[in-house]
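The chain below stands alone and is given in structure tokens; this is the form predicted on its own.
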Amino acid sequence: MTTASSPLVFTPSANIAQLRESATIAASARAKALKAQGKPIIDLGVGEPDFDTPLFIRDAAKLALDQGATRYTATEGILPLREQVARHANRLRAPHLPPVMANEVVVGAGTKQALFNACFALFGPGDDVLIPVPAWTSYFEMVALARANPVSVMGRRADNLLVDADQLAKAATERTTGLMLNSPCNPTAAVYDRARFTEILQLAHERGWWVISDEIYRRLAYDFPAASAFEVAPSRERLVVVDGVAKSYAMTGWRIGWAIAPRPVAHAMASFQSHTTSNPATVSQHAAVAALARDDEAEPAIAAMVTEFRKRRDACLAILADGNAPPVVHPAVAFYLFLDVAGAADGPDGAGMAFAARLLEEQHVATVGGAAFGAPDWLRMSTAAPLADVTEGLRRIIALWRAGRAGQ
């Protein structure tokens, strides 16, 4: 019997017994805690744009509130939003693919929910799901929560840590039913070119695998346009494309993402969502309609943000090219640098986690260790911060890396 003075003994259910806290969220929480203590933390761990949501989107939300957008909506999202999602998808769609219809769109409380809904609807016990690594930390947990088996497929250094169709084919088993694909990639900021993307999707089509294509960073490309699966897939039959407004429109806190799937899959995901969160926030949905519908205002805002991110990326590459510095995956998109810190620190979870811990405590720079992404010797640094903070944080990373290497 538990008394008022005795501690609670909690044994988690088998559903979450193996669940790990999100490393990116944990790193952000630690940085905020140190800031609250008065420490001068440079936070390069967070994965969200450091820009305000464009004014026209915020004004649309205010207008929607004034007009009564405060009640429940359809679980799968309001029709105007699903129509706008379909319109944007159809802009990309190859001619041989059938048009995306609004009833194939399910809007959720962020892209993370859309990804989880898809995993839970498509995968189950006994299924192997291939995950190219490095990969966003939540993919592994989502697949595991669906009681399927996440199978890591490590990318090659010579290919910016990306995989190819041959590697996926060799990693597959008779139990393989799915592939979690992320291009552009978090954490590496690398992008699959159209040829490789096409080959991977063709393999999945031939093997009958489900593909969940996470394209949340697609609009934030520098070197060449990042392809969508809608442009290169041979079929939409077993394809789920996930996206949202968080990154491209600087709307992380609005929590609007979506999945586009074949109608039976979309129906299953909406049914599942009806028993978990129901509809995403009504006012956020109306704000997202404005973001997607008003191209003449959205496109300049996106372009300005990409220009600033490119400026920071280029400044970082100049620093890294000037002498003794850790190797980096070429960042072609978004706001990440993925750095190889092998040999500069040591710990049970790899060099990356140990290095990130030292960096935060000694240099007051917050980053995320690579073990969270399946790459223990690497470190993810965000450039979603003012240029002065980004460059100063990188210089501190390089200094600690040099000191760590010298001490080996």
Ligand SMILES: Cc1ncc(COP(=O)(O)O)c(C=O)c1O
Second form
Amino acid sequence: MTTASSPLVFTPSANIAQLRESATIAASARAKALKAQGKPIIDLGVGEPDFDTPLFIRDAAKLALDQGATRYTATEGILPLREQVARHANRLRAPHLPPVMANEVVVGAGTKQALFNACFALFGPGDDVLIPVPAWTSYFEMVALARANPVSVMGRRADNLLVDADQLAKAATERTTGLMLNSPCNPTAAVYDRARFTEILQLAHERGWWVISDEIYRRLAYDFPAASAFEVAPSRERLVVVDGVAKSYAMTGWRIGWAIAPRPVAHAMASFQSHTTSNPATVSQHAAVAALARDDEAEPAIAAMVTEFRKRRDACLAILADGNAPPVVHPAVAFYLFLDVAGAADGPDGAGMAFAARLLEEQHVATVGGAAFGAPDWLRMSTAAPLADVTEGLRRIIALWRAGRAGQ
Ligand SMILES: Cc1ncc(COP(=O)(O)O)c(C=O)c1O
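Please give the other form, namely the form predicted in complex with this ligand, since only the form predicted on its own has been shown so far.
To see the whole picture, the full complex is given below, headed by that same chain.
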């Protein structure tokens, strides 16, 4: 029995014993706590658009609530939403691929759940899963929670930290069964061009690997349209494409994402979800239908966000062009900058974490250290904040970087 004098000693189960808290969420919680203490924090740690969900989507949700969208739905999501997801996928799909059907779509509580469902359904003990690095922090944990082995493949510095098919082929073993792709990439904001994306998917096809392609930032590219796996994959047989409304439609809090997978995989993911969360929030599904169905209203809203993010990106690149500033991966997509802070700070989790900690405590700027993404020398800053905050935050980063380098 636990009493006030004998606090509970909790040993996590083997399921989560190795689990680390999401570093991006932890960084954001720390910034929020400092803000609550009255500190003037510039928050460049967040990974969500600083825009409101477009009004037509909010209105659709209100209407749906008034019309009774308050009950459970099918686990895999309401049919109109799955049809819209399929419609969008089919607009991208290369002619040699079979059409995407609504019964190949499973809607979850965010892209995060869709990714977790896919990892759990596809991977297990003994499987190696290749993860091009830097990578979104949750991929490593999701693969490990599925009791498979995440294998990091580091992108080349001279190549915007992207990997190529040769590197993946070299990293593969006979145990390799899967590949997690994320183009455009969080944290680097780099994008695989069509040729390289095609080569990578061709290699995966030849080797019989499952590919999970997380395309959540695809609509937010600045310079050239980011390709979807549906445009370049040789086959859909072992392909799971994951996307959601969070980033493109400024709908992070609504928690709607989906996986598009061959029918037996979709069925397995839905069965799994039926025992975890059941359907994602009903009202959010209706909001997502409006977002996906009403192109005439959604497209200008997306374009306006991308224009604003591009303005901030360009302002940052102008500041960084000064010369005496940290190297940056060319940001081809909203809304991250990935900066090399090697030599400007030092700590057990690498330069990036040490730099981020100093930056927050001394300069009141929240960012995320690169170790969270498998790249310890780097720092991720977000541009999802007002222009003045973004440029001021970057100036403080540069000042600390210069001081750190001078002090080494
Ligand atoms: C690469 C990547 N995938 C998935 C997600 C999760 O998105 P959602 O909010 O739809 O769960 C994020 C969120 O930051 C992300 O950066």
